[in-house]
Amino acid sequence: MKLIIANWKMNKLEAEIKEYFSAFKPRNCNSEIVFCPPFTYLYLLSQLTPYKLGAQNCFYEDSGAFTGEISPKMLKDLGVSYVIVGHSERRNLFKESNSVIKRKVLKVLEHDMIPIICFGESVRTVTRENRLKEIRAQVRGFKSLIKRSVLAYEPVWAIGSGISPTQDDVLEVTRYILEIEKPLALVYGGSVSENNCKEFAEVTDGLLVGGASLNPLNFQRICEKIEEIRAV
């Protein structure tokens, strides 16, 4: 079974979400589809759709004086199954360190949810040696937790750029991660589109889809194309 995760980031309002799911009706899709909307619409999706719920982030405490934060305990109460942690936008914009990300992963696991740990090199032209060195620095602290987590390879330079690595590049990273530890699943993200989704899904356990998941028909076609791989 493939895992297909839609990360909506900070997009969509209630009316748009209702319109989205009136159009999103993938045919014969047996993959696990996970929607990660903004926190404010998690409950709406739980009432509106049969799909798994994912959160885009969380804090590392259950409760307390942390204005503006959302705890894993609250997410679990909403029926969330997956939580994205360590996304490059959290690392870069909000300066989240590996130690902070690890605390979040531990808390997500404590509440019987599955962390989706993001990692990936920052520069497209980096050498193979430096790329794996950067990836190693991001994932080595999670070695004992990888087997209970989903890992999402998202080269930072590819996110939202319309440019993506080759299938061989992704396969190389997949093999490298498996040498460290086998995760629950290893998915690819970074300018995923209807045109390249199959080649990336062929060498991974699924996809983390950003911008292409915002259009229901585009995302539906991606889900259906992944199903074609399963049928071979």
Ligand code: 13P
The other form holds:
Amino acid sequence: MKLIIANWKMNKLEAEIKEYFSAFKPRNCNSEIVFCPPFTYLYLLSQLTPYKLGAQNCFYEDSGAFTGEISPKMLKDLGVSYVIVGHSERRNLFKESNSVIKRKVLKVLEHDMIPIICFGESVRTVTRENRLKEIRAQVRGFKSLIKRSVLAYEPVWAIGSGISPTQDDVLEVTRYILEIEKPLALVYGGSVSENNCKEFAEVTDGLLVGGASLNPLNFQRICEKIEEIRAV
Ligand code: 13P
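Beyond the form predicted on its own, can we have the form predicted in complex with ligand 13P?
Entire complex below, previous chain first.
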């Protein structure tokens, strides 16, 4: 069974979401499908769909004077199962450090949800050694937590660019992670489309899909195509 995660990022309004789920009807899909809408629509999705819920971020305290933040305890209360932590957009735009990300991971685990820890090199042209070195620096601090987490390999340069690594590159990174520790699942993200999804899902446990998950029919085709892998 593959894990297919839709990260909608900061997109969609209520009416669009209702329309989305009247169109999204994957056939013969045995994968675990997780939707990560903006916080404000988690409740709507919990009422509207049978799919697992994921949050795109969280804070690392349960409650208190942290204006504007959302705690893992609140997410758990909403029925959330997964929380994305350390997405490159959070690392880069909001300057989240590995130590902040680690506090978030610990809090998510404390509330019996599954962290989806994102990592990946920032530049495409980096050498193999430097790529693995950068990845090592990102995941090293999480070593003891990896086996309770989903790891998402998302090369920063592949996100939203329409450019993606080769299957061999992804395989090399999955092997490298497995040498460190075996996560609950290791998924690939970064310009996943219906054309390349099978390639990446063949060498991982699943996918983290951004842009291509915003259109219900595109995302449905991705979910259906993944099934063909097992049929082979
Ligand atoms: P894209 O699929 O749009 O490249 O986004 C990937 C991503 O960041 C998912 O978390």
